[in-house]
Amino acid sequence: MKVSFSPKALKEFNSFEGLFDNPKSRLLPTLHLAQREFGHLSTEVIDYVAALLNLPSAKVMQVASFYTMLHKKSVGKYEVTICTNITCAMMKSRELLAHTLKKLNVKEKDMTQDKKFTIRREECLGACDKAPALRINDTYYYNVTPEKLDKILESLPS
């Protein structure tokens, strides 16, 4: 398969030539844009991007890997991070996240049969004043028990 990115993202992508003067300083937004771009970060898009930017593969796929919101496989519609650091932990999140998996049928980083859901575990979201808490694609919540948890993920359109 050929990977190319369409004609939106290929401008967004050179205005990063104006904001950055070099191409590892390009790596992360070229990540980032490529992952909304294919869904996913292949092993063809990781060679796409290391090409657009004059990198070796192996120095994109060394960041990619390192961040834990850049996926190197498919997810769901919602990927589902629960924080289980220590003060979530204290807050009962490592039940929160059992509670979801099973309420799901699903394995930690797995998605579910209809594509819609994939859950992991997060080491820290930043929010330990307000914990438990999660992150369902770019919207945090706070204060998170499993009846709140249920109610969150029904509203949710399919």
Second form
Amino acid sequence: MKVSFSPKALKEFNSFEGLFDNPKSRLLPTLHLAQREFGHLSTEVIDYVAALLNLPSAKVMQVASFYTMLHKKSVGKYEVTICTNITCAMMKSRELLAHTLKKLNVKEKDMTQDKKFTIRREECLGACDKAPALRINDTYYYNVTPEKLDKILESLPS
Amino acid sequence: MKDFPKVLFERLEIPNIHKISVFQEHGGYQMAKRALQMAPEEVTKIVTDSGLRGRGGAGFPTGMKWSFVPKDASKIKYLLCNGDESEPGTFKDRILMEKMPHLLLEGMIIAAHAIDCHRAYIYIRGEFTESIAALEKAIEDCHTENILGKNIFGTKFNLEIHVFKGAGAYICGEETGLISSLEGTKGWPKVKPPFPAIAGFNRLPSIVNNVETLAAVPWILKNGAQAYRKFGTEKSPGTKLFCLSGPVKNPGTYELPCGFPLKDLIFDIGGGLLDDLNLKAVIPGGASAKILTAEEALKTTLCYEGCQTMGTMLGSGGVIVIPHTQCMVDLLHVVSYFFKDESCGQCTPCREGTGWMHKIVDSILHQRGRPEDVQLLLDISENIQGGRTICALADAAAWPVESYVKKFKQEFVDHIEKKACNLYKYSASL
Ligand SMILES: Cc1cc2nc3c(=O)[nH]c(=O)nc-3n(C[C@H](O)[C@H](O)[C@H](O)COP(=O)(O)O)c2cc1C
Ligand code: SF4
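Show the form predicted in complex with the partner chain, please, the one above being the form predicted on its own.
In what comes next, the whole complex appears, and the chain from above leads the way.
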């Protein structure tokens, strides 16, 4: 399947050129944009980005696979990332992760059957004073307990 | 609580200080304006005299770093603000970026003028959606007010500042990893020298400074180097942000003069540990710093030399409090996983060593430890540190292993010999 940016995304892509002295710097911003447009970075998307930037696909793939926020396979409508680093771990975030995986009957990083959720652990999210902390897509949640998380997940529209 | 001098948080409580109009009503951008009337060397000298040291972890003198930039006017120079803030236990830059974006921009304008830079970037970790939005808006408003762009404040000085969004990689906080990421490659650190001040972004002279470092600059310019030196100690002048986390009554970010007693941060400002918990250990400067036993922590002062005396480092200022109920093998399991996961894999000692160390800790935690494993952990940690790798992540990974094992050896031995532990640990494999 061929993919291409919407006119709006294309406009944003074109604006990247003015930001850098070396056009190569556009790669990461373009990957962010592509993920926003297409949901995840499939092989087709990688090829498309490579063509836009005049780079080999392998090079684009190499960079895309380096970063945890860039998805190489499709993720649920809601991506839940739970911090499991020191402070959050001491404040029981690992229990929170295990609880949620069990409750939704899904493996870490896999999508739930209804494609609503993907759950994964994350390194320190920079919110240790409100541990345990997690993110659902772009929103932070703090001092989360299993009960609280159950409620939050139920409240999200499919 | 006693009132402590404020440099960074001086205006934090003013409602809507993130807005350009409010910031300007409270003296905002006056120092940028003044700096542009001064010679660049004059600005650098004030910062050098103030003794300000980099707040990203290494504590390098800021003014000295700026003075390394070649004075060659024909060369492009870059200012790169490090807002990657990923050191576990650290959450201070985020507050500055979200609540005081204009303070950071003002510091950047001053720094840019000092090094003759006309294009600067703020590299912000991708998870910090609000910081990114706050700075993008602040930059836009500065353009409207002629505070950024061409002929700032009617002077000949031009400056563009762009936000660059990271995508989830601890190593992009390392300054040359950050540069690789900006250059559109994997965030692999580069061999130094050349240092970024000589050959950085696009192989051109670049200054990488932490958010907190740059945000301190306007105050220093306004009040003078000597006023800044009135706070803190001789070797660690000024104030610093400390992020207190763990099971304490008042976790949060506090601005304190350098040299402040760690004990008072935990028990006075932090209100002490939650009910029924006793202090077992403290990590004073983010996950990379060597751990302190409770006894050591009570004697530690929060400054570069104070932490060094105790064999650890001030690092990023991430102070993590560990209660007596916590199993240290379990905690090292978490930390060693982090470094294994975040090693970029370029250097063999780091790539293999971090993996081995985590594997050994994992086997000790899960009743598969062998008596020789304790020494093996110490050997590996010794063999990967001390400048054997391209960047300091390998050292950062080795220090926790070395210090947890040495200072809490009995727990490791008990895990191996008795295959049991009655302290808090998470039992399923994660
Ligand atoms: C593994 C590693 C991770 C780092 N992460 C950060 C970071 O997240 N933020 C930061 O400001 N500095 C970080 N640093 C330090 C930077 O390399 C650099 O020293 C700093 O940004 C310089 O700014 P300063 O002089 O103002 O401290 C890291 C260093 C290492 C070795
Ligand atoms: S020390 Fe580790 S993180 Fe740093 S460059 Fe080498 S492999 Fe990468």
